[in-house]
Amino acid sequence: MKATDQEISRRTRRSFLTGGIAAAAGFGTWYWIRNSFDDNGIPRPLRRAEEADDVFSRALFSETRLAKTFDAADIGEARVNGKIGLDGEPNSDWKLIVEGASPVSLDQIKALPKVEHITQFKCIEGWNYIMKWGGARFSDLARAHAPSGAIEKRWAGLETPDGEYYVGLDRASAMHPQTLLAYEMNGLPLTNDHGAPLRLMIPVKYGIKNLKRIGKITFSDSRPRDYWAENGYDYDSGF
């Protein structure tokens, strides 16, 4: 065998070796992962990589970071995605459940001072939509109709009428000024596929968090449950 025909058997002998080595780890690195215990049915390992984003992202939070807004010409088209916690109309009597107060209508959120703004919807799918929404600040509803030292409290939970969906945010995310109960979208009352009577809308996270038909709203010092956090997405979910 010529010598060049012996260097190329060794080099292909140790490529398939190193090549086989490294896909015996990587599978050894995925059956680990996939066997190990759940937590919350979520494998550890990747449960605890979530955990890691969540503290990265909310070391980067800021409540003076805002959102980019738009021109009303970049306006473009919404899209209907998400039906969890819609079946059915809402109720005619509809009021928002706030724990620990009175219940808060329609019109007394719509007496709150109104903010508008023109901001990109970032669904975590990958696709986008950029409309105007109009609406009472979140921080405005806490300190208006909130109990006693509920705005102190570390997180707020906020639910759909029939329990169905439900997601949760850090104190900062819920009071960041761009943080919306919003009650219309173009200047028209919310349809209701996007959330009516009333919606979340925050900017600074993508749509996973922002709950349409609010039908309830806690504050507390534990974090709330969150549906998609518990299939498998960051808590935080913000960007």
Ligand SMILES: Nc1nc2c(c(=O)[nH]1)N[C@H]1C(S)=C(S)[C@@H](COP(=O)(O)O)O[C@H]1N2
The other form holds:
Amino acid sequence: MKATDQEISRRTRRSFLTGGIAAAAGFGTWYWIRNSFDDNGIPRPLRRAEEADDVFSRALFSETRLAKTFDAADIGEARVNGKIGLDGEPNSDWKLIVEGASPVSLDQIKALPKVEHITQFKCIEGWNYIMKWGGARFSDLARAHAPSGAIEKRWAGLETPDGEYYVGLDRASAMHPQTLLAYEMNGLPLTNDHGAPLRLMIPVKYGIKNLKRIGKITFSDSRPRDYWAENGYDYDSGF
Ligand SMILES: Nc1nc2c(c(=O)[nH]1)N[C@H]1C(S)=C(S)[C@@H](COP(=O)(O)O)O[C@H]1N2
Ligand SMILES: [Mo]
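Given the form predicted on its own above, produce the structure of the same protein in the form predicted in complex with the ligand.
Next comes the full complex, and the chain you just saw is listed first.
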């Protein structure tokens, strides 16, 4: 064999080996995730709020990265999951409490520019559905109704009126153009099960962050408490 041929076959073999190792590693990773489901059907590797995960997904995340949108024909059946903080009917005199500012009525929220998008809602349990959501951008609410300086804070916190369910969002995620304070699902007012009168719809995050029946919004430089992060899930829970 000529030297160049040897070189070519060595390179080919090497790239074949590298490919094989990569494929094996890929399969191994997949196999590891597949076999790591815990009792709730959640892949174990997705559990554990590691600071490293947060840093990694923050590095990948940008305010301009949009979640995929779909056509009306793709809209499927909604599914109800998670009723923490949804006991009873929502208050008839419900207003959104914005810490440090005046309470905001639903009419005031509806007076903000209405945004609709058809996106995929994903629960970490492994199911998902495509749905049309309608509401105001979180960012528009924050700009119009939050106290001055609020949107420069690093974090936003949301909780149910009874404080039983609560989530924290980094600023870029909260202010993301697709992040909605939704009052409509599929063109109809939200039902109680889906978080009437107002819920968070944040398509760059898993379901756990999509808090239903928002009671209060806070802005802070320290990371807000987060219900599922306290129970071992990734604080960021983005994808
Ligand atoms: N208030 C409140 N919001 C919540 C939950 C909850 O238990 N209470 N569960 C979360 C989870 S885990 C999911 S998957 C979604 C489900 O939203 P859906 O019932 O509208 O499909 O709501 C999220 N928001
Ligand atoms: Mo979920």
